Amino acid sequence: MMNLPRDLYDPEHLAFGEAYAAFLKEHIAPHHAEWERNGMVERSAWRKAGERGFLAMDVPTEYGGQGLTDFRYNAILSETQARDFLPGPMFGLGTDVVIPYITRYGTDEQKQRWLPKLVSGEWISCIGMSEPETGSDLASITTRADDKGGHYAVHGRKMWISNGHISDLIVLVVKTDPTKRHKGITLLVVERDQSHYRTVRLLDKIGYLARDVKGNS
């Protein structure tokens, strides 16, 4: 196979990612197979990703983030941590997926809240998106939220959920309005000690054995 040359990354880039490959061969690799076997990563993963800046990169300093909204970071995390074969950490769910809808729809009162944690690695998110009837076909989940007037009650199930055992907080898909389909989708922010979210078990996998993705709830 030809080598193709690379000019991607800025050696900032390429030192970032050789932090991130010390980390991975410290702190990951001599855990990995243990976690595979008991089906989930320890949540000290996070914690000490979060003290070495390898989490939500782009959050605001202000929220205690770094700033860095330049992608190729993100790019090279997941990058790193695939060419060394250690997929069960899902950090990036979290610093692409999840926090992003915080930090550009929340209040600066919820970023208060909840980025520090997330950034520091002391709470774990996840997305409630897929569900046992419906799969991915958002438009067709049937999770719903009535509005109580200062509160919603949410009624319905989430299945596939990477992250989602030991979550603290998660962006929860329902609907707010069923007769409309897509643009009935709300997302509502969750937090797991405030609400009635629960897990049932961890699912068997084939292949990311460490990945901790749930069942029904």
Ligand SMILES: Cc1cc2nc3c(=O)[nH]c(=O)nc-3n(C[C@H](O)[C@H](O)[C@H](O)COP(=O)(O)OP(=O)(O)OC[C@H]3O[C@@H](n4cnc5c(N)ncnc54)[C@H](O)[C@@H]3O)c2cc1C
Contents of the next structure:
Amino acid sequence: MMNLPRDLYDPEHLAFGEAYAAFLKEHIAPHHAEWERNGMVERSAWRKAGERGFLAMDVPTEYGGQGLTDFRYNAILSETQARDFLPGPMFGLGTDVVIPYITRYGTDEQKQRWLPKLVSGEWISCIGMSEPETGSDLASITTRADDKGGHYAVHGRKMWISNGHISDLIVLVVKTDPTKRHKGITLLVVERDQSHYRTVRLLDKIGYLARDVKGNS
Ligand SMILES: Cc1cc2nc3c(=O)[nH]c(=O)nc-3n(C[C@H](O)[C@H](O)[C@H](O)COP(=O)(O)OP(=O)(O)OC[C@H]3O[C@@H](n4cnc5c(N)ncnc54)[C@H](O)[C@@H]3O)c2cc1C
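How about the form predicted in complex with the ligand, since we already have the form predicted on its own?
Every component of the complex follows; first up is the chain already shown.
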């Protein structure tokens, strides 16, 4: 990742980045080699990051967040983690990609139910788009969700899902109308404990060895 120009940030962003660098040095760096050997970051890393305010900073305070909607706070965390080359814990995947779906589109009940746990790091999230046969042509996914009145029956397999093994909450990309391409797509939020979601195996990779990227489920 290319470092962003220094004049992008105000002193409070730089201080946030320095605090994160200190956190990485104390709590992440000493374990990173072991996590690479295991192919997996320990869950406790999310808790520690959450306790220190490094997860989902933009979540409103009524749902446990800090209400920091200035994306430069997110950017400096990514930049710092890349600079220190500690790529294992994918905190940014939840903060920048998955959790904003809930913050922006969730009902108040859904936000109350999920956001505090995601901000604190008690829960980990992921997004399931790709499938064994479908990557960038997302409109071709075949995972199907049938509305059973009160619940959905989901059939399909996902692949290459970062944090897929360790996640408690999955934003799952499915077809609710298989006759359509992108217009038949819906995002379902799946709680692992409330579903039959299962992961099959961790995938071997040539880099980012501590990142948990799962195979089919
Ligand atoms: C480490 C890792 C983590 C990942 N994490 C996630 C995750 O968390 N969630 C998730 O859903 N997915 C994840 N993915 C999957 C990722 O989203 C897909 O790999 C990506 O969408 C590309 O799809 P593909 O690999 O099937 O390649 P393809 O779509 O088969 O593309 C192959 C090649 O063809 C090119 N190509 C494709 N379409 C066109 C076109 N129309 N015109 C010209 N060239 C084209 C591409 O640029 C590429 O070079 C992850 C992948 C990796 C490697």
